[in-house]
Structure formats: structure tokens, C-alpha cells
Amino acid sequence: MSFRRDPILIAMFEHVTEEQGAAYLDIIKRDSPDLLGEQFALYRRNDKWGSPITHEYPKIGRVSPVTLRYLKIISDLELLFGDLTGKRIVEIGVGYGGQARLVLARWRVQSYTLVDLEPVLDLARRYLNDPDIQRPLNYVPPSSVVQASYDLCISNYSFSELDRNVQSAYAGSLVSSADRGYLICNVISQVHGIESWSKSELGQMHPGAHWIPEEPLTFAGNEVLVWGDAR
């Protein structure tokens, strides 16, 4: 199965590039070089299924720059929040579902529930159905998003993206609720011919989020949205 060569998924989520992926090691070698030891055997299985596009880099040796940016904002997600084990984590918008096979590789989560368009979820089921993954895992297409409470929300620019109805509806059940955030976020979607909210309507959805720079930046006008952290 060689579904991250096919050309549509690379330009929805396997369009990190080699330069970009090295960016993203030295940030995680600056931050969190521990990420880098032992348990990064456990990291690069990520690239063992889909046939990803990889690329050699110096001491790590091959891996896919989508796997490091991943990596990246596992390093991120520590430094905010800390350990996340016996958290219940959701994730909008879930590609495959690489960023929730390398969370789930280094914390034991309480829960972790992927919400995605049907056929999305059903790759991310074939992707995570894995004996060494975790469970419970949750798989919730838009039509079953319901009011519930969790400790951390992500998104990597998945949220910026939506329209402004589903980001309404996803903000009062998902987005409001929860903890912790960090939501990488875009300014692209009117380029798509998207009606998103604006920057300004984004910082609002919970008291005391506040923006951080994206590192590195991959956009102009990127950012990440966070609230819940120990800044």
C-alpha cells in the first residue's frame, strides 16, 4: 500500500519538504533532544506503512519530513503542556493518521478521538488499526460531533480551513470545551474559495488562547493558536 505517493494525498498532507524536515529536526534537537534517543525507533514507524517520500538526514538517517514535523509537535506539545498521559486528546482533521500514531507512541492517553470527513476516517482505521496502538480510539465524522470535554485539542491547519459554519459548530462541541489547545492555523482558505473566520474571530473561541509563532514558518501568516499552556 503506497497511499502517501499518491498525488493527492501528497499535496494534502505529504508536502512537507526535505528543507522544511530539516528545520524541524533542528528545532526538535534545540528543544527536546530526547526525542531523538531510544524512542525514536518508535517515532520512524510512522513511515513503515504508505510508502512515504524520506529523505536522509545527519544521526537519524532516513525518514520522511512529514514524520519530523510531527515529531516536532510532539516537542511542542511537551513544552506547553507537559505530560499528557491519561488525557483525553481530540484531534479535527486527522490526514492519515500520523500525528495520533506518534502522540499515542509517547503518551498513554485516556482517550484519543479523531474527527474527519467519513473516507478520511476510514484510512486513518486501516492506518492506526495496529496491535502496538493504543486504545481507546475514536472515529467521528461531522454528522456525530456532539458536546463532550476534553483535556487538549489539535488541529494542524485543519480548523482555519473549515467554513465558518462547521468551525462555529465544531468551536461550541469540541473547540470551547476543552483545556488545552493548539491549533496551527492558516490564512489560506480564501484562496480555495472558503468563507473562514478571520484571525481575530479564531483567538476569540476560548478565554485565554493567544497566538505563538509557527516554527518554522511554513506560510505566510501562519500561526498557532494555544491556550491552557504553562507560558
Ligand SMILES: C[S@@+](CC[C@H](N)C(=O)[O-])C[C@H]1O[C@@H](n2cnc3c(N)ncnc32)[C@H](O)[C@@H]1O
Contents of the next structure:
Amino acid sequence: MSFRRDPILIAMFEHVTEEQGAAYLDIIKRDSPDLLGEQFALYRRNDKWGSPITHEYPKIGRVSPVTLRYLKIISDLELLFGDLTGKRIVEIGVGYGGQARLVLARWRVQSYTLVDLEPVLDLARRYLNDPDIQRPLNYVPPSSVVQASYDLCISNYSFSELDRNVQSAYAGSLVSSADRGYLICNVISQVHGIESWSKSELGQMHPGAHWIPEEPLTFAGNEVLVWGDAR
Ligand SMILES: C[S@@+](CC[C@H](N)C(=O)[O-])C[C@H]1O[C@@H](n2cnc3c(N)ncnc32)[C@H](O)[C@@H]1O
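The structure above corresponds to the form predicted on its own; please give the structure of the form predicted together with the ligand next.
Then the entire complex follows, led off by the chain already shown.
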């Protein structure tokens, strides 16, 4: 299975450059150096499947820059929200499940719910079908989304790209009721002819939501919408 070299999947999930990988690594070293210690073996397992493109990085060897992006997000989540052990997490727009794998490697959560289109969930299901990965994992296609409470909602380069009707449905059922939120938002929908919520509409989704910079900035206008954090 070499899905991480599939041109369509590269365009959707795997388009992180070697330089961006180095920038993610610098931030992890600065903010959460422990993640690069003994635990790092757990996170680099993300590169064991799918034949990802990897690069050589100082001290840690060959790693996919996408895996470094997922690890930098683990660092952000830890700085913002502390220990996520025992939490109920929902992720909207999961790709092949790489971010889920790293969250599940970092914390023993109560549950992890993955929301995406059915064919994408099929890939994530196969990817996360690993005895080392803790359960329960819930796979939810758009047609099965129901109102539920979560401790944390994650959505990276996904919620912000959705059609406003879908955003509105997810906001009501999954996002607004989550106690904490971490959503990397981009503003590229118009390029694809999709009408999505504006930044100001996204910002009003949850009381207390505020914007923090995307670091490193991967596209002009990107920012991270956060709420429920300790800052
Ligand atoms: C740009 S990718 C980002 C994937 C992943 N979060 C990452 O950072 O690599 C956008 C994701 O949104 C998903 N998506 C598209 N329509 C969706 C919908 N209606 N509900 C949930 N996810 C959707 C895509 O299948 C894809 O996995």
C-alpha cells in the first residue's frame, strides 16, 4: 500500500515541503522537546505505512514532513489544553488518519470520532486497523452525524473548506458544543467555487473563540481558531 505517494492524496494531504518540515521541527524543539525524546519512536511509526516521501532531518533522521506537521499539532494541543487523557475527541476531515494516530499515541483518550466522506473513512479505517492503536474509534460519514458532546474538536484545513450548509450542520451537531476547539482554517474555498463561512462567521461559532497565528504560515490568510484553552 503506497497511498502516501498517490498524486491525488498528495494534493489533498501530503503536500508539506521539506522546508516546512524543518520549520515544524524547530517549533517542536522550542515548545515540546520531550516529544522528540524516547516517545518519538511512537510518532515516527506514522511513516511505516503508505510509503510516504521522507527527508533527512538533523538528530531525528528520515521522517515525513507531514508527520512533523502532525507532531507540531500535538505540541500545540498540549500547550493549549494540557493533558488530553480521558477526553472525547472529534476530528472533522481526517485524511488517512495520521493526526488521529499521533493523538492516540500521545494520550489514552476516552474516544476518538473521525468524521469524513465514506471513501476517505475506508482508508482511515484500514490505516488505523493496528493492534497498537487504542479504541474506541468511531467512524462517522456526513449522513450519520448526530448531535453529540465532545471535549475537543479538531479540524485542520477541513471545516473551513466545507460548504456553508455542511458547516452549519456540523457547527450545530459537533463543533459548538465541544468544550475545546483547534481548527486550522484556510481561505481557499472560493478558488474551488465553494461558498464557505467567512472568517468572521467562523470566529462567531463558539463564545470565547479566538484566532492564533498558523506557525509556520503555510498559506496567506491561514489562522487557527481556538477556544477552551488555558491561555
Ligand atoms: C485538505 S484535507 C485535510 C485532511 C487532514 N485534516 C490533514 O490535515 O491532512 C480536507 C479533508 O476534508 C474532508 N472532507 C471533505 N468533505 C467533507 C465533509 N462533508 N465532511 C467531513 N470531511 C470532509 C476530505 O475528505 C479531507 O479528508
